[in-house]
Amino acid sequence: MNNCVTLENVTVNYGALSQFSLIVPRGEVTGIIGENGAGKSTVLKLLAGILPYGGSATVNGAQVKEMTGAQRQKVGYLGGERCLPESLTATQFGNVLSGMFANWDKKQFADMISRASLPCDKPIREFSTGMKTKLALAAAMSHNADLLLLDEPTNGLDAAARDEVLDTIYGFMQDEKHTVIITSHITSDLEKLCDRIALIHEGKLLVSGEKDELLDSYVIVRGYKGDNAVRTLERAYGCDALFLRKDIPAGSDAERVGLDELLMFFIKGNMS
């Protein structure tokens, strides 16, 4: 199977997804971007088996709602809520998880805790936001999962902590069987890490594809309002236009688009 995840016409009644379809190739990092409430977290929760859904959602060829316990343990999930047992120490937390996961790797968990310089004898309630994120990530990556679902893993972290988390994810992806789906508002992180990007708005997929191909395909023409643009966006100083590179008006100066700008044009812009 070349695809790790396949979503076809998925609907989540209370989670802002409607007839949502997406394919995630195996062995790649796919970043999901969109505004608050677009449905990014909902996609991850349904793949983690937390939310009911209509339509078809498969992981490694198995329908999520029909997955066995063993199949579910091949999916690692880091939720945006970071719900951790705050009265336990990191070591105690690992001991609890070892009884929950058949393929729990005690050594890997301990190594990740050590590399992250997390204390083993302090209750988790005394951890900083970054420390809690690193602990949750270690937990998600220490039970032999081949799909990692990461909801805003760098949210609230300083630059150094963000780099550590991104390096950890990059290390996970050195195994070609591993796949990551990640959401983030920090598009610079996704530009560094991701192979593919999916842009969603109001529960629907607007555009997706290989990151470099997407960013190479679109350009911005400043101060232009005319035909053939994909989207136009009114600014304080005038109107900017998003074009496919092949459709740039003759004689126009074009700028390569970034993920932030692409997101703004597709969410806030108008059809030309």
Contents of the next structure:
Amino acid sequence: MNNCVTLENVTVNYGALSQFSLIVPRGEVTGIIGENGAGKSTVLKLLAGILPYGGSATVNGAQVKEMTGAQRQKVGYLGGERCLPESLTATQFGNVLSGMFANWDKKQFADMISRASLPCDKPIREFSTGMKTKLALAAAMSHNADLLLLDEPTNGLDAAARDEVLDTIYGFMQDEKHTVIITSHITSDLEKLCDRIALIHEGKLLVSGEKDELLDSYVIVRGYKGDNAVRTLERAYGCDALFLRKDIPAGSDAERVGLDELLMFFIKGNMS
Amino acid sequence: MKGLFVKDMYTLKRYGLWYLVYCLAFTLLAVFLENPAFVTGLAVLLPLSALSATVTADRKDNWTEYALACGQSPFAIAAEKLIIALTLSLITTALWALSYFLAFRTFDDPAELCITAALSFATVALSLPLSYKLGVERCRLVLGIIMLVLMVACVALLTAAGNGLSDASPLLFSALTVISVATCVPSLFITASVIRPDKSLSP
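Just the form predicted on its own so far, so send over the form predicted together with its partner chain.
Now the full complex is given, and it begins with the chain already shown.
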């Protein structure tokens, strides 16, 4: 079983996802990119088992809606809302979690709290955004999960805190059995961290694949006038065109595409 | 389920002192005024207050969503709340019995005790699914109305008990208590179905 997550024709009500299919191989970091409201968080919520869906969604071979409590505990979830009991302290939160998870690793949690210099006796409501994210991440990573679902883990963090969070995720990925699905609209983070990328727009998967392969297979030709491009994007100075590398028009200056621009072409660009 | 209990214990710890003060004050009133009905009010109020406090805290923290993602079943989440509320119901019912005994130095009339227990259990059974189904504000409003209705019912029943209902078969009052406990079973399943995220699937 090489695939950790398989989504086939998944539909979530209100059009949040429509006929959405995605495969996430085990041991890799998959980044889901899209605009606000594209459906990124919805994918993670349905995998965490907190959202009804139609179609087929499996984690480690089990249908998400039929997963047992023990199977669910192999999934670590960092929700967009962080879901932290604000009136408790970090230590009290740890005590709560140790009663919830069969494989709770008290030492790992304490180590992560101490490494992140989080105060143990201060109510969580007094934590900064970065501190809350680090605490939620410590909770998600301290119960021996093999799949980590991270919803915008670097959202609202300064550069130093972002670096620490990304470093923590790197640490988790040192075990080759661990799989991470991460959503973000900060594409530079995903470019650093991810093995695979999925672009999503209005609940539909636009394109997915290995990050390097994906970025290598497309190029941009600036100020292009003509057709045969995969997508074109009107700019103030003219028209930019996205081409498959193998289809670059002769004599054109092609530039390597970044994730940001690739996303822009797919969600805002016109098809030739 | 243990973690859910621990979380609610931390939440209720903040109210613990107040709960103790209420218990003491109402019991003393009941004993010195020789009217255990004061504790009947407490038997309705206390479980309701605990449910309201814990569910409100959970809603504020998106805790139910998190607990589900952590592999806790909707049934376990509902059952944990029910156990906490029923424990408080039992404690306050026991307080009622104690206050009656201290006031009258005897315990010869189980009718009022049964009514007190039944009202307390029925309050829990009603308020558990409602507190999950409704938003925090609406929940408080509806629970307030339920509380008022139950208090009126309580006064009416206790008055009736004092005016001759106590001559009725003790079986009637025992049945009332058993029925009110039994209503906690459908209440549990309804609450779990409110919590469960598997409704209205798209094709």
